[in-house]
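There is one chain below, alone, in structure tokens, taken in the form predicted on its own.
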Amino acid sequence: MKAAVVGASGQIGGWLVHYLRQKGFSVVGSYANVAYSGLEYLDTADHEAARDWIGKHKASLIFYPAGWTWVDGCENDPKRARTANLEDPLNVALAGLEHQARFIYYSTDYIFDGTDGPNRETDLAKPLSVYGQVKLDAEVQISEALGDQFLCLRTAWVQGPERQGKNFTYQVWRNLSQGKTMVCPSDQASNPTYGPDLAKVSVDLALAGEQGIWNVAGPDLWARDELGRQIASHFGFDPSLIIGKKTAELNQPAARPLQGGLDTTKLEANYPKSLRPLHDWLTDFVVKCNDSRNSGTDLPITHPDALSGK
């Protein structure tokens, strides 16, 4: 058996490399602008070579965690946005298509508007910005392409334990480890999903044969300050340097969905337990790193101590 990770230097590819190889696959991954041991490049935006490396390797299954997920960007750049999430990701899976590989592609939340969160799979989708609309647009013309072969998995709000350390609560640390306070939107909320869970399932259901769309994020909802102090205190900092704002203060240049998340009774119907809460993953986020650091394996992590100059 052999999959392909398109992507797999991020933070949910490194973990679906390690899940698919516990699975007794044949991996390979790409990266684009981050190299690391055992991958290979890929420019997903040079369509042609995208396509000979999914020929060349003929996998059964294509995971597609790539592509350009900061929101601001992609609201000052549509056509980046365009390309990155929809148009290559795309070519990719056309190309698996010739050979019957099933492709895997991760959406998000941003798709609705956040007037009535959390969103089932059926809840009418409603962006309210670039980023939305062209995740939105990739969901619908990819599974019109590709029909049965196709797997979408909505997300939300990614975190844990990764190599690159991007997101929010490596930030937290980062910041709060140095002192510094860290302004945080205190009426957007969502489902903090544990990257490590979202690719173990990730991989559950690409094997179990589904297809469609699956809401799969974490079990509770937390306003980005509130969740901001709850991984500052786990970790031991002061919390009160996290600072809620409005999000009309914070002129951000894409509008962000307030009363957002997804509805994952589906997920949790057929697979249930298979996302952690938030404070069961954030200890073992701190498990995760210290191991990595102590033991010297192989895992898809970077302690946070090391992007925070300690």
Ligand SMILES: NC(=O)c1ccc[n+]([C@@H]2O[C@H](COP(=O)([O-])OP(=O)(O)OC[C@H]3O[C@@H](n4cnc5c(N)ncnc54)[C@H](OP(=O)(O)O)[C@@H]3O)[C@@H](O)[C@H]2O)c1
The other form holds:
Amino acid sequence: MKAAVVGASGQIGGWLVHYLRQKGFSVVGSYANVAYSGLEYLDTADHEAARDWIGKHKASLIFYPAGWTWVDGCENDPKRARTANLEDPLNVALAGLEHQARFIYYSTDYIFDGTDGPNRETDLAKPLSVYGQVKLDAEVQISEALGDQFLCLRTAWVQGPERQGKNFTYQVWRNLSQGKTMVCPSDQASNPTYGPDLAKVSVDLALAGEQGIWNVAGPDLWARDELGRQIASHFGFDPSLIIGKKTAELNQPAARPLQGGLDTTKLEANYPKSLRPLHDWLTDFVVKCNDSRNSGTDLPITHPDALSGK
Ligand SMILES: NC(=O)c1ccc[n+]([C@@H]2O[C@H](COP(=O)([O-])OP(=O)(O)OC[C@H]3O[C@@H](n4cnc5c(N)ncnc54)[C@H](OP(=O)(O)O)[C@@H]3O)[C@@H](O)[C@H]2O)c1
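Please give the other form, namely the form predicted together with the named molecule, since only the form predicted on its own has been shown so far.
Complete assembly follows, chain above in first position.
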């Protein structure tokens, strides 16, 4: 069986390639700007090239952990946000449909307004930001086009070891290891989600033929500043370097859900304990980073020290 991962150079994509190979898939993965060995170049904004790439590989499963994920950037450039997060994935999904491929898209709790989170799959979405709106529009339009060939995985605050070292855990490590303070919202809450677990259960859901919308997020909810302190303490840094401030004081261009997060009752009932809680994944984060540094394994990981100049 063959699978394609568009955005394999990203944090979710890297782990998807890893777990798909473990399941015996032949996997082709793409990058856009950050090349890693074994990945193929693909800019999904070039719709003809994207259709050709999908047509050439004819994968039966197409995972799409790609797009423009910078929420404030999207707020300032709605056209690019729409192209990258809706039109490009729709084009790829339609190209896959020509050979009956199933399409797996990643959406977000930012489609909700943060008044009554964590939200269920069936709750009414009410995005506050351009990013949230285009992700919701993508859910609707791809679903209309693909029907039961579409699997939409909503997730939140993805963390864990990754190659590009961009996520919040790396930001905490980088700042605090240099003795710098870090200002974090104290009134935005969601479920931090461990990237390797998310990728692993994504593969399970796809292989089981699941369709429609599934919330796939960590089992515990945290305010962002408290999450930062927990990460700091776990890694031996001074948690008081994390400074909590109210969202109203932060001047973030895009509005965020405050009481956000995803209710994972449906996932828990069908795929119990697929996602580890915070302290378990922090332990695994360290194990995976040390393993990869000590034994040079092919895990898609960069050790945070490497990004802190140590
Ligand atoms: N991270 C989160 O907390 C979170 C939460 C909810 C939903 N999601 C969704 O999950 C998906 C993946 O997120 P992530 O955190 O894994 O993102 P990420 O680490 O930033 O990776 C994004 C991937 O998309 C690729 N990409 C960007 N522009 C592209 C283009 N024009 N053509 C082809 N590929 C392109 C990137 O390639 P290069 O790096 O090589 O440029 C990278 O491989 C996104 O759809 C996001 O909306 C993420």
